[in-house]
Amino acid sequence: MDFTLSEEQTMIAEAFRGQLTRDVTLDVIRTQAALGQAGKSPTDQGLWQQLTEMGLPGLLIDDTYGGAGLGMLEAVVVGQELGRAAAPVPFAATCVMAPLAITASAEVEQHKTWLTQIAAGEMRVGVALGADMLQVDSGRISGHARFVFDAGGATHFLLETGGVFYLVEAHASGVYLTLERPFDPLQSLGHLALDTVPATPLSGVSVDRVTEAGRIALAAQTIGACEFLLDASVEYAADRVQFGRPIGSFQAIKHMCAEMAAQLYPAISLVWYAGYVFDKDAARSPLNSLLAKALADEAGRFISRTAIEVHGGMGYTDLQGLHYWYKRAAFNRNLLGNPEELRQDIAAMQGI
């Protein structure tokens, strides 16, 4: 039995890695991170346009609406490359959660209007789950939504309250967005205040299903960040010379790199499997999405810390820039459930 990626999936990964390697330099990351730290959208518009032309926002959208018509495993592969590059573009909300929610909506006319715009990169959607401080009355929504993910530069917001999703236009009268300064300055988090704003309900959409997809997408970016940190550590250990020989020849450094690899590769396998199961066996997806994110988050914490230790004092400097990948893993850890919360859900699901 072959557990590797298919030839098509490998080609997708290689195409995105090539584009991201060319376009996402450390200088670009620093520039966009400065915007995020200033409370502005960190999205690199030029990069977003390039990735849109490669089909990023339309990965999960049917080709009828201009998308690529691919599955969650392909989205995982792309998310992994985005995390590896610490790419300053939206992904989990705009490219995964929103398209799946709209596709699942019972209103076919909504598919044609919105999915076509998302696939073309014209519509970017910030998502907030569990927005309990919202009230809906006669088709209008009021209140507050915290932790709106991918909020910067969004044209629409997909808000879930009381188990129902509502889509609102970002530029509608009564919408007030304040961008936070998140721990990861390359990702966007917002706080919405809404005052009787027209809201379109999406009927028949499973909140659990959208949440599962979001967790898998976040886990994919985390393992990508870990992959970069491991490669950077091995390369640094081979080049850095102390006492007349590369530090990678010292047993302690070898063990640190080996332990990072031992944490990373099982996490990659589990995240890939979660992406596969999401499409092929929906009944097993809830458990596997929890397992995948929990393991990826734990690997992210260990690998990001250990990578900095391998680099020694240089690991703490902006010259190496490791902190951008460290922050990507740490930020993702606390979205849609941290490992401790997820393990409680896993235990409950299995009757433990």
Contents of the next structure:
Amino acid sequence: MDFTLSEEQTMIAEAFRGQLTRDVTLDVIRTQAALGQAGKSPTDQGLWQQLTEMGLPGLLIDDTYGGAGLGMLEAVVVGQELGRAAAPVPFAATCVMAPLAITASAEVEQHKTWLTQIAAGEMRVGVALGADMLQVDSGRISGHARFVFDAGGATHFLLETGGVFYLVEAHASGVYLTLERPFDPLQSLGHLALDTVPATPLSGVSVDRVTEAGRIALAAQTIGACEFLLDASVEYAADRVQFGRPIGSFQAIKHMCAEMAAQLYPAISLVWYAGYVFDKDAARSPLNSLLAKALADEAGRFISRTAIEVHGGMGYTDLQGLHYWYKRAAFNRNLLGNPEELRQDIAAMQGI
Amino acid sequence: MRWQKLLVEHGYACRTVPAEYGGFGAEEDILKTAIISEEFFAADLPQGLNSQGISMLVPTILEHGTEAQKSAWIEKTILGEVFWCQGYSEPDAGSDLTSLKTAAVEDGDDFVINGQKIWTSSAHIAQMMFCLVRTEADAPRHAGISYMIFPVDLPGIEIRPLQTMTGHPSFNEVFLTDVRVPKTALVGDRGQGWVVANSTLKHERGMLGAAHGLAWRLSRLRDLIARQKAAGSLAMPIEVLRDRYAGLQARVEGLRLHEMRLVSMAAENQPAGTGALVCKLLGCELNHQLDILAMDLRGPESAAYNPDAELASDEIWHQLSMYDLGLIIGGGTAQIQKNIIAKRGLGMPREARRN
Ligand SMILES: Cc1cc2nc3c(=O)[nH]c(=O)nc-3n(C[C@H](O)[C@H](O)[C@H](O)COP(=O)(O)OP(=O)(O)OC[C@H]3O[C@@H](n4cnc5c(N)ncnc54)[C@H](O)[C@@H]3O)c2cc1C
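Take the protein just shown as the form predicted on its own and give its structure as the form predicted in complex with the partner chain.
What follows is the entire complex, opening with the chain shown before.
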């Protein structure tokens, strides 16, 4: 196989990068972050509209339903660009996990309407896995679900409990959503309370596959954030002068940047490969998605704190804004398993 | 040696060396080379000799040598008939290699060499040395260096093995006193030795360095763990050890895929950039980390040491850990690798230079 990106994948990445560079300025980020911090949806509607036209929510959706019919590696490449831009839009749940789960379920009529609406950017789905405080009784769901991804602005929720996924409408009566104050103010996490809400079960959806996909999507955003942070550090180190010379001429700064590069490159290759394996070699995907997220999260932690250090006091400010990328890496790290948990799973999966 | 001959004849080793010098004469095709080495690894077959002569001297002579040097040395070297050592480092010139002082002074048709080399791996078992000497005493640092090749049994050469931490004398001090070599010993032009040597160092730090050694260590580790589990030993249930294992596996897998990506990029003539420069740093460090994890897994068994352990034995990890520590230093230390990544890869500003 070819371990570089294809021409098409490179074009997709460049198209998203171009759009995001234009639209996601630091001012936009600050405005949306203020909403997120206030417990509102941080999604920039205009941007969401633009990205929908470029095919973001329909990336993984079949073209008969208006999607692009692409694979997980393409989703990774796009996720990487969203991470690089610290884009205030939903991704892991709405654009990756929900489309995959709905595509995998057997009810074809439901597919049509839901997938078409997702691809059109009209239906936005928050997702919670392992929601074990829910009970389902004669088609109605009650209880609580915490850490619902992409909950802000969601029109529907996809909730997994006891190995079965249920879809509920966000505006049905009996649905009470509170948005948590997320560490990454540009993403959203919800706390749902449900009181006998009509729920449609999706049959034949593998929780493991949806989890793998979610991990890969989070890891893709993290490595994108890392790329941005390394570039920003190298650039800043060339400009900032202390002791009469650019700080990038000091070896301590050089070594920090070299170490960032050394952690970044393997993480990128491993996340790309996890995306590829997810579609092409499902048997190896469980292990590869764990390895990829574990490595990306560690790179994310190291690179995000080191980049801030390279920038000195400026790195600590909202003026420079590096903390948005730092927070994205930290937010992703503890969702769907942090590296410590994932590594235990990696060992156990191999009988170690 | 016969295996090596078979490999060379069939193009499985040294495949791009031209046929007139005893090679297979294949076009440069990094993908094919990578596939061959992958298959040999998968089949657990030795992929021929690997020595400083084959990996460094041969490509250098091919690039810079005279016709006479090519026909004299290449075939014998790739067949394993002649063994080389690398005489670069000196007591006062390690990382700062261009400060080397060993002098070669012109005298008729010869040069007369005086000085000292150190850390010269395998000099005690080699027949030939490729060596950096200073031919222009007054030229600036880089410009005064020449690259020479000569036998190590010439009059005036004294080789003293150095005891190393492994207990094996793997490297040497080499004293050169009025050593007379003909001018034909020069590879490339006089004063161009730094350029010539850099093409060798480039080969030494070449890509695809790490993946197989790392995969081999990982599979040995897995095997060790499986046997320990079968024997009911306590080491692996300790979560921290499992964590270390899985963390290293992720890093090894990341580096493996990164190297594959570099191969794909080279096959498509894309510049490798910073990505190619991180491999030596990561590969050496990960090897060492795997070695010491294996030692830790063996618990008190690792307090015992067998300096003559066989490669296949569980007692080998002490030696591997020391050997790999040597590789973190040799061929450019980890810190020097980081300097290179930052300067050549990321294009960061130069340090303040002494005058
Ligand atoms: C096992 C082994 C085999 C070897 N085989 C050979 C061989 O066959 N032929 C040969 O010629 N040489 C050989 N060497 C020598 C090797 O190339 C040198 O040891 C190496 O380049 C470092 O030089 P040094 O030992 O003088 O250490 P020094 O250069 O003195 O370095 C000591 C410490 O200072 C750091 N340092 C030095 N300069 C800088 C800088 N600019 N920035 C940051 N840190 C710096 C180094 O990273 C290191 O940590 C071998 C070495 C080993 C360990």
